[in-house]
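Coming up is one lone chain in structure tokens, specifically the form predicted alone.
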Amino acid sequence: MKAILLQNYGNLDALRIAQVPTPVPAAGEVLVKVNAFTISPLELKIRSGEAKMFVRRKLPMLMGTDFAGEIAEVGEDSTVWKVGDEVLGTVDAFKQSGPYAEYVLVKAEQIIPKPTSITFETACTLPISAVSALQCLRDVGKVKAGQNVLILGAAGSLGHISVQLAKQMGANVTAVCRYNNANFVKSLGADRVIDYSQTSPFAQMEAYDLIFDVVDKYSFKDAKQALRRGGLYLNTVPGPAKMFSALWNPFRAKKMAVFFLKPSIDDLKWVVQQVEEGKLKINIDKTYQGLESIYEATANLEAGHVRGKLVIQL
């Protein structure tokens, strides 16, 4: 099959596409032929070497996370899927080979069926940032409702679904972005635009229950003047610093997390409902086609101010 390989940490030129064997599903595995993939942020950070780390596979290696498509073959012991199926799903970016590639082999509890009113080009979209998103409100940020939430990079993968679920959980939203994005989060439903680009995120003092920064351009120091006491700062990006910091919780008054995601089907199941029945919309930037589009879709994410995702269809 055709993949496209990380051949060493660094670049873009880093990718090469070539032809490796097409794996075959063991006992609990199965065989999804991808029809489409998105591009995530993570997935930067490990081609770049800043998450190698967290990296447990050696090189070169099969990148992505998050795919939708068609089960081609199922492992033996398959009782729940069958050839045909359609699905959507991730993998373990640290552990797993990923799906920029025809075909991609999970563990069979690693899918769930699409649905047929949801695309494949909306359902790739969902398992890592509407996950995430929701994570990331509920579980870290107990968002509640009447509380002040401010996200930064609002109109991005990440940030249009979390202004869509923080309105949904009765958070006042106020949204960070470019100005040209203004009119785009608000329809989304936040309730007041900053342009960053004229007037700083962190200017009203001690305004915020929860700061969100999806971007991963500003820090702890930088925004915890904006902090209501008791309040969070939120970070959706891991790294040494951070975690060394977020340790100091205990004895602060505005405290600091950096979220890790924990994989949860009964997750997507639910932000897959919501995309069913009109609750959370998916904001498709532009779809690229075929595996060599790889590099101009990086290239684009990698610049900047993408309106929501990108997605590659096979």
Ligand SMILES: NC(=O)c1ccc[n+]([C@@H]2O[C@H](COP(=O)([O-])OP(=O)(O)OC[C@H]3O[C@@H](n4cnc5c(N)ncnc54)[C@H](OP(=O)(O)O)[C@@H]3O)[C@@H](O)[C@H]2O)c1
The other form holds:
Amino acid sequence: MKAILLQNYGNLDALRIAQVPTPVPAAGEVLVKVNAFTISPLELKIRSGEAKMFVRRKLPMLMGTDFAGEIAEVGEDSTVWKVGDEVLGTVDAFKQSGPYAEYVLVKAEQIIPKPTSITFETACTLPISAVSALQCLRDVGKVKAGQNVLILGAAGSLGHISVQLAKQMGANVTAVCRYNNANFVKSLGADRVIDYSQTSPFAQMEAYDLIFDVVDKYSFKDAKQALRRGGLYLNTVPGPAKMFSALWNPFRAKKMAVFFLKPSIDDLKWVVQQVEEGKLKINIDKTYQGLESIYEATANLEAGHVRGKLVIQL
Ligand SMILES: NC(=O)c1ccc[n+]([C@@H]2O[C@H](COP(=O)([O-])OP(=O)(O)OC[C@H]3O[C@@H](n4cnc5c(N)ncnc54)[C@H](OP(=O)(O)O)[C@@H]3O)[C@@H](O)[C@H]2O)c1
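So the form predicted alone is up there; where is the form predicted together with the named molecule?
Then the entire complex follows, led off by the chain already shown.
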């Protein structure tokens, strides 16, 4: 099969399109013919070597995380899945070969059925971004109706989903993005928009119960003044300094936390249902065609201003 391999940690030309053997599913596994996959910041960090310490695989390795497609082959004992089923799912990018390829091999429990009303393009965007947004707001932020929530990076992948979920939870949402995304985030339900190129997002003192930093361009130190007493600054990009700082929370009136995704099929099914029922809309900024578009698509993501998601369709 044709696949995108990471030859060495580095910049875009570390990715090579190559022919590799098509995997064969063992018992408990299925082979999915990839229809669409999304590209995400995690893959940029793996490619560059920034996330190298977490990677448990050897180079060259097959990249990618979230996908949607059709079952091509099932392992011996599979009773749940059959050839032709339409599915979506995710792999553990630190440990498993991913879907930057014509086929991806997964464990039977890593996929869920794709409803016919949801396109492959939309389905492949959901596992990491939508589940992370849900867990951040519901489990860590514990957002309640009437609370004030500030979302830094509101036009991006996690951000545009978070605006919608925070509104569903009854929060008053202030979205932080560039001026050209103001109407976009308002259309998703944001009550107020701050253009970070003109105004500091933290100018309003003691205003927010939750400051959700999705882009990691800010810090707890800067954000603190805009938090209410008992408020939380939540950052989605873990690092040793931030994790150490969070240990001091018991001694603070204003807290900070870093987020780690907990893979959950139940949460994935929930977000899929939200999309099916029209309660959650995924904005696909651009769909690229074919594995060869990986270079253009990745450069676009790296530029840092994607509105929603980027998808590659095969
Ligand atoms: N810890 C975990 O388990 C976990 C899980 C999921 C994701 N993450 C991490 O979360 C981060 C965000 O992921 P993502 O997919 O949402 O990123 P993304 O979609 O690539 O974010 C792009 C967005 O960032 C916005 N942006 C850029 N500079 C900004 C600034 N100074 N202020 C406000 N917004 C700004 C851009 O909006 P404008 O065009 O308006 O500037 C753009 O829409 C990544 O680092 C990812 O690895 C972590």
